[in-house]
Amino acid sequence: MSSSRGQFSSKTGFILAASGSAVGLGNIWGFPTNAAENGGGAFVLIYFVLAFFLAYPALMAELIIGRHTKSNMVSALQQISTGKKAKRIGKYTGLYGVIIATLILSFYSIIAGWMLAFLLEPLLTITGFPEISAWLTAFGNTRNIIFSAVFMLLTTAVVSAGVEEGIEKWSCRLMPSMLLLMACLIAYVMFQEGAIAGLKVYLLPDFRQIGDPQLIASAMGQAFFSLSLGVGTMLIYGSYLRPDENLPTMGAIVTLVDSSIAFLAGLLVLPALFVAQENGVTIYNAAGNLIAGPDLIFQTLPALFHDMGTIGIPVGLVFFSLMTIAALTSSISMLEVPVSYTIENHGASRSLATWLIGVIIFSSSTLIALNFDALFTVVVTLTTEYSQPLLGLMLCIFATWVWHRDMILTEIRSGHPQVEQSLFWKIWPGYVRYCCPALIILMFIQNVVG
């Protein structure tokens, strides 16, 4: 079955390819502006605690039930299931998992649609068109639409070719790219006035904020959420695993290298927002908050690149480089979601089902952005904020509570024989039981409350 579905060929492969769908957007613009406004080196430290005391735990639940079932988030909760209620909420939890991965991609091909028109803005500028380079960074129907469908082109043709041929061989292209750009656009920036100042924001702790539970609540949410939980991105990658791979070392290093890309995020962003303010940028909002989030990468970065004067224009187009493959990559990873599941449920070829959904995906991004004000926050605020949480909480309580522990040893155990002598067979099944969907729930209850 799994030679017919695909499988990674190899470790690295698998490590960049699930590295590639936990680095995102959000990850690179929202962990630094967050280790800012909470704590800087107190917030670094939490994150880094509860990427492996939260996320790692959680991601080991959907990397086990992935490849022991080879099969999609709607049939893998199904199989683990043993009576008729847990495999009807299995199901249901398998496809409302599947409609918020197509939802997330729906708005996130939006976002990187502007990554794509901001990249060009460059290139036309230096070739002399002024008219179309303006166009490119002016926000409007038009725009939004074309780089939206241009974008998903581009994550649909990489899907459609498969596992191996696809999503593990750009993964491994665009990952080391990422890498590259990210190190000499760091390079760059610290020799800039006014990058120190960025640095010790961002590294010096305040460790009178390291019990604040305003600082704990934005570390977990950012440690959850950029391991692209809850929505079955993982279980499916983890279904693409060979039986002989060591699974706890496996998610380790995701863990890690996701948790190091996101630290790196920070010696770039935050030294360029005071290497932006040296220019005369402002950098804090009204509130007197940080500018993060979208006006921090398409207003006050770009601003920065402008004032730089001609320096500013391969600065600009390295960093638009390198957030246009952060987005690809996540893409490809959720994409994966609503396809594997049409092509194991329904019979579809990888071809057909791969293009089906990425014009439903599109539909639904033109929907969104023809309506920008009224949706585009509550589909990111019901996905993101309120359905990953939830998801990640249902997969954790199949995993342990529905799913024999037996029958996750044995699994284990294929590709680590002397698992259960292990540190990580002692924890991690309680852990995973009690502590994660406890800790997921208080998440959850901060979100909705803040």
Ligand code: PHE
Second form
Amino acid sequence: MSSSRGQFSSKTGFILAASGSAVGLGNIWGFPTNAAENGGGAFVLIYFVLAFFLAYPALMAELIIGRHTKSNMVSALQQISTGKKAKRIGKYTGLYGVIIATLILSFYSIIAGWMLAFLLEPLLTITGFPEISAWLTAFGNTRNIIFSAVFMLLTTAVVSAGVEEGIEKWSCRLMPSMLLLMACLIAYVMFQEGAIAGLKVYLLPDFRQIGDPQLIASAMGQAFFSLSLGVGTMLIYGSYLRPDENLPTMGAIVTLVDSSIAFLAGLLVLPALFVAQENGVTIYNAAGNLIAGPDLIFQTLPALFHDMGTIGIPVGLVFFSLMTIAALTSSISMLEVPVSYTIENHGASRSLATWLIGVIIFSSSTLIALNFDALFTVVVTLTTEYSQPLLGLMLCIFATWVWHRDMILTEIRSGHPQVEQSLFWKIWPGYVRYCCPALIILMFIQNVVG
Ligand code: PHE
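Instead of the form predicted alone shown above, give the structure for the form predicted together with this ligand, please.
And the full complex, kicking off with our chain again.
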């Protein structure tokens, strides 16, 4: 079976694809705005702790299950279960993951479509099409639907080309370009008037907020979303990894890249916000809080680019290209979840599965776009705040309560022969068995009650 499946051709290919999945709008938009809303440096600190002590162990569970079973989440959880009942629960958990990945992509493609529209806006302004340009930046059903369709087309085209020729190839092209664009923007923004005030808000921790349940819940949600956990993306990417790769190291690199890029994004977005203030743009809302959410990206920052004059055009262009690229490397990993399930469990060809599911997701995006006020926030909350942590919990349980410890050891050993003597093996199994579920449950209850 494994020979007919795709496989990442190299270590770098896997690292760039998995980091590409992890690094997305969640990092460049979600992380800085969450930090701005939740005590700046205090949030950054708690986020890093949770990323390494909660999300990394859960990521390892997905990678190990994926590489061992060489299949999608639905079959994988059945394969590692022994009893009939466990197999059935595994199947439904996997299907739940597939549905949630599909729903996440349905709202993600709408936001990514906005990024594309804002990317085109300056080009149309300078080429003399101000009406189209105004249409591109105004909220409207037609714009939302057309651009989510374009973004889904790009996503589908990459995934239909396969693991090596599509996902890996494009991740290897897009990730370095994204980093380069980001480095240029940070360098530019840092030298502008006002940037240092933003840096202070971002980096100086307000320690009174450190134990705030709201801060901890946001940091956990952010960590799960950012590392693409729970929905089987990392599991399926793990299943395309060669047996001789060292899993704990791969997982650690991906976690490190993901958190570092989130951190870097904070160095861009918060200083930019205060540069905007220096230019006369309002950055606090009526309640006296920093503008976060969509208004930050689609009003405050474009207002800044506009006020910058001619230089604002390339700066805006680079910023929205960065956003679009980050979104694309994540969306391809989301689409791979239902696609791999359809190929492996229903015998469809890759191109049929990809285009069919692409159309289904686009229909669901259209439904959300047409009922935006009623559906958008509900879908985001349901998928990212509730389902992702719950699915993460199920994966930890499957890896350490349902599956055999010896099998896990054998799996990791194939790429890391001395794993038994490593610190990883001394801590991870017990940690994922007891601590991760307890922490997730605790924070989940906190979130629901709160
Ligand atoms: N990690 C992506 C981001 O930060 C989002 C994502 C969630 C990707 C779930 C895949 C699966 O934007």
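The model shown is predicted, which means the values in this text are computed figures rather than measured ones. Positions refer to the first chain, counted from 1. Rigid core (definition): largest C-alpha set, two forms, superposition within 1.5 Å.
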| item | value |
| --- | --- |
| Core-aligned CA displacement of N38 at least 2 Å between these two forms | yes |
